[in-house]
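Single chain ahead, by itself, as structure tokens, in the form predicted on its own.
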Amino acid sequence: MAAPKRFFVENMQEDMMLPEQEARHARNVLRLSEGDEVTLFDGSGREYSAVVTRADRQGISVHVVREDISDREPKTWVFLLIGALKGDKTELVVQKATELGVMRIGVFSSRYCSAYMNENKLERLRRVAREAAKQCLRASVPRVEYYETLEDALRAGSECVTRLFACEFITETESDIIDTGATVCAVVGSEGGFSEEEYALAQRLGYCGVSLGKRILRAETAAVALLAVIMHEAGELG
């Protein structure tokens, strides 16, 4: 039997209506009806088993019957900082980072960044994170933020135990990628990369330089590759 369909709900209640967008998908695409079982999540790491109590043009009503803590969330807390990318590449990174288990995502502008962000784009990234969390069966949704400067972004990650700064002109990684169970901040630049001055700033703020090999990777590839290495070293992909 197929697993119950999953829906994101911000304000969880025992008896409630699904949000309009989720209800439209449940009714028109999934064809849910009264008595069907669903799974709800609110981004807190908890999942809620529920039953559809009404399904009509006015909406989808559900009744929560059980609450559980998800076992799919990683023990390693990872914060990705990524330079704003052109087109829909930032959305791709947010999607893949969510699937890999990142807990927080910061998009920033830097010296060689040629993309821009606005409130509509930021809200779009948050929707992408919610949809990715739903698809990969996570119960937490990464928090997505925007920082106007690289320094602001780096300071946001300064409380993480492990701080990694990846850029193309670093030839050798300065330290072990991760200690299992640590909090990690991973920084990857935009298509234009970083300047030497930006790398020096990161070093002053306690970030260790990371090499991603001899080949120059696209920014979106670098972000996904670094996150995959972090999660593997932390035992999250085993």
The other form holds:
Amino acid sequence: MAAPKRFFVENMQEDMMLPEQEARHARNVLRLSEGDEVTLFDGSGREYSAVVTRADRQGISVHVVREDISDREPKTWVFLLIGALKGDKTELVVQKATELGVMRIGVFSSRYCSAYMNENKLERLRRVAREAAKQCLRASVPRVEYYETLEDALRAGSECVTRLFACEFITETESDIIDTGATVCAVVGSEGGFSEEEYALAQRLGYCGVSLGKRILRAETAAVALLAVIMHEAGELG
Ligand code: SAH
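For comparison with the form predicted on its own, produce the structure of the form predicted together with S-adenosyl-L-homocysteine.
Below, the chain from earlier opens the complete complex, with every other chain and molecule after it.
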């Protein structure tokens, strides 16, 4: 039997209606009906088994029968800081980072960054994170925020034990990524890259420069590669 379908709900209750958008999909595409089992998640790391108690034009009602803590969340807490990217590239990074198990994402503007952010774009990124979490069976949805300056972003990550700054113009990694702490902040620049001053600022704030090899990667490749290395070193892959 196929796994129960997953739905994101914001305010979890024992008896509730699925949110409008989720209900439409559930009824028209998935053809859910009374008695079907579903899984609900609210982004908190918990997930809930529920049964459909009514499915009609008014909507879909569900009754929660069990609550579990998801076992799919990584033990290492990872915070990705990524420069705002052009087109839909930031969305791509949010999607991939969510799949790789990141817990928080900060999008920042920096000196050579030419993309801009607004409330709509941020809302869209949050939706991408929810959809990606749903698709990869996560029960946590990474929080997505925007920082107007690189400094604000770096300060937001300063409580992480390990702080890594992917810098395209250094030739050697300053620290051992292998020794990741319980919390890791990973910073990747936008298409325009970083300036020397920005790298110096990151160092002052306790970030270690990381090289991802001799080739210059696109920002989205760099983000995915760095996160995969961190998760691997943290023992989260395989
Ligand atoms: N415009 C820049 C490249 C920016 S690449 C140039 O022409 O030099 C975008 C971001 O990806 C960088 O800011 C960095 O965070 C990351 N990145 C790309 N290649 C990298 C590498 N070889 N080592 C470390 N970081 C890299």
